[in-house]
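Presented below, as structure tokens, is a lone chain in the form predicted alone.
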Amino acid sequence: MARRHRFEPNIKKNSTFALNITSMTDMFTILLVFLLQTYSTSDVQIIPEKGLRLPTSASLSSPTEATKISLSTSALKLGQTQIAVVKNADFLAQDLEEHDSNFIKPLFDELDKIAKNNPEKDHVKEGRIILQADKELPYATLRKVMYTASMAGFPQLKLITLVGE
């Protein structure tokens, strides 16, 4: 009986190793469209406060650059500083004016500063806000936010949503 003899392929001790690299080409391309769809085009940055939740909406817009205030069950900020305090849903009454209940006074006070040290910026000239607002706050104290932008010279206001259903 004979044998089998192991195959062993007819292999040269000092070629070059070729390379398919085809694959590998598919593979980025498809990485490439994938970040190119993920990648935000956007200019404005936006960071949703901390224990904020936004309401939902359909709309695709994109915002534009804009003086940024977020209004959350416990305060109402103006970037990153807190201007007023938020309880039950309502200001507080030392931060409303006498006379007029809808007037935030440190909200318009931090507007107007802002208004007159960069009058030059075309958000600011054109009285641009975007509001980040909590979706279980009512209607009435946003009404307040808007009202007092109004007053300050920001009559245009953006009201930052999840895209959702």
The other form holds:
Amino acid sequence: MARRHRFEPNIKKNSTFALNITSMTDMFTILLVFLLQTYSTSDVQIIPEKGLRLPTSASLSSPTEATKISLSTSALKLGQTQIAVVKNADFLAQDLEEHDSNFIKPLFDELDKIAKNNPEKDHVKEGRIILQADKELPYATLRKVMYTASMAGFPQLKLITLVGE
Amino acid sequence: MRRAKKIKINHNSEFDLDLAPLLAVMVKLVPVLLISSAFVQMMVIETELPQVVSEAIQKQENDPIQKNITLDVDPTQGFTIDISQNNQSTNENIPLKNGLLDFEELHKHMVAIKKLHPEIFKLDLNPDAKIAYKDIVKITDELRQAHDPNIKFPVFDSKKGKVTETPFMFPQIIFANMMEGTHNGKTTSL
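Return the structure block for the form predicted in complex with its partner chain; the form predicted alone was the one displayed.
Once more the chain from above appears, this time first in line as the rest of the complex follows.
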């Protein structure tokens, strides 16, 4: 009796195959267009503070180089350094001047240092500050920051907002 | 004589385009763009003014006839617009609407005021201490320029020697009550 051979499919071990990448290219093209739309061309990068809710505005001006101050419901920061604590939408009494409740001592000291150490920088010379503030904070709290900043030689205030109506 | 051999060209032939290099470029571009993309667009409230408007602001500052517009904002009373000229002043009040500040009415009033006083570009803003920051930003939006693109205000262009038009109403907003309770006259402007 003839012995039955096991069926072996005819597969070439070293064969190559072309991967169809058309759909992947389509996907990447869409992704590229979307990313190009959101590409930031601003020369100044502003990092949004954690827990800080910015108000929306119809303004479409890009930020320029300036001293960055952020005021959230918990802290006042100069750059990334916390300089005062905010509690119940107000500053602690220890951070305010005894005879002038609008004057934030640590903020004035830090801004004064910046003004003295970097007098050659344009934004320091012109006294420009960029303020990121929480949208729910009252004007009374903001006023203290504006007042102290202008006393320290930074009267040009730029308010950071989100794009929207 | 031998006839030239005809080359057969199949006009319906198909070929596969090699997309691999294109894909390679895209794979490199996508991470670069992902890093530099701004998914949250942040802007500043700052108005780059045309030269004619800047000149008009300068002119207003040097004007001997002191014409001034002040806007008081109170969470219980609403908006109060005060127009003073030669020691005479007129008041207009915009009451609250459903217990909230009526921004729409404020814009309408300010457009009407600007039409009457097109030479004024500066406004003193006096918000109450309790007014939320988001409301202040909204007020500045209402004051800066007319929402309706068809509404334009006349402004004199000294270089061309004729009157041109601008959509700006009150681009220079000054927090006039910032120094209240102090003896310093400094103010912060936007």
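Superpose the two forms; the largest set of C-alphas matching within 1.5 Å is the rigid core. None of the values given here were measured: they were computed from a predicted structure. Numbering follows the first chain given and starts at 1.
Core-superposed comparison between the two forms: the Cα of residue 33 travels 2 Å or more.
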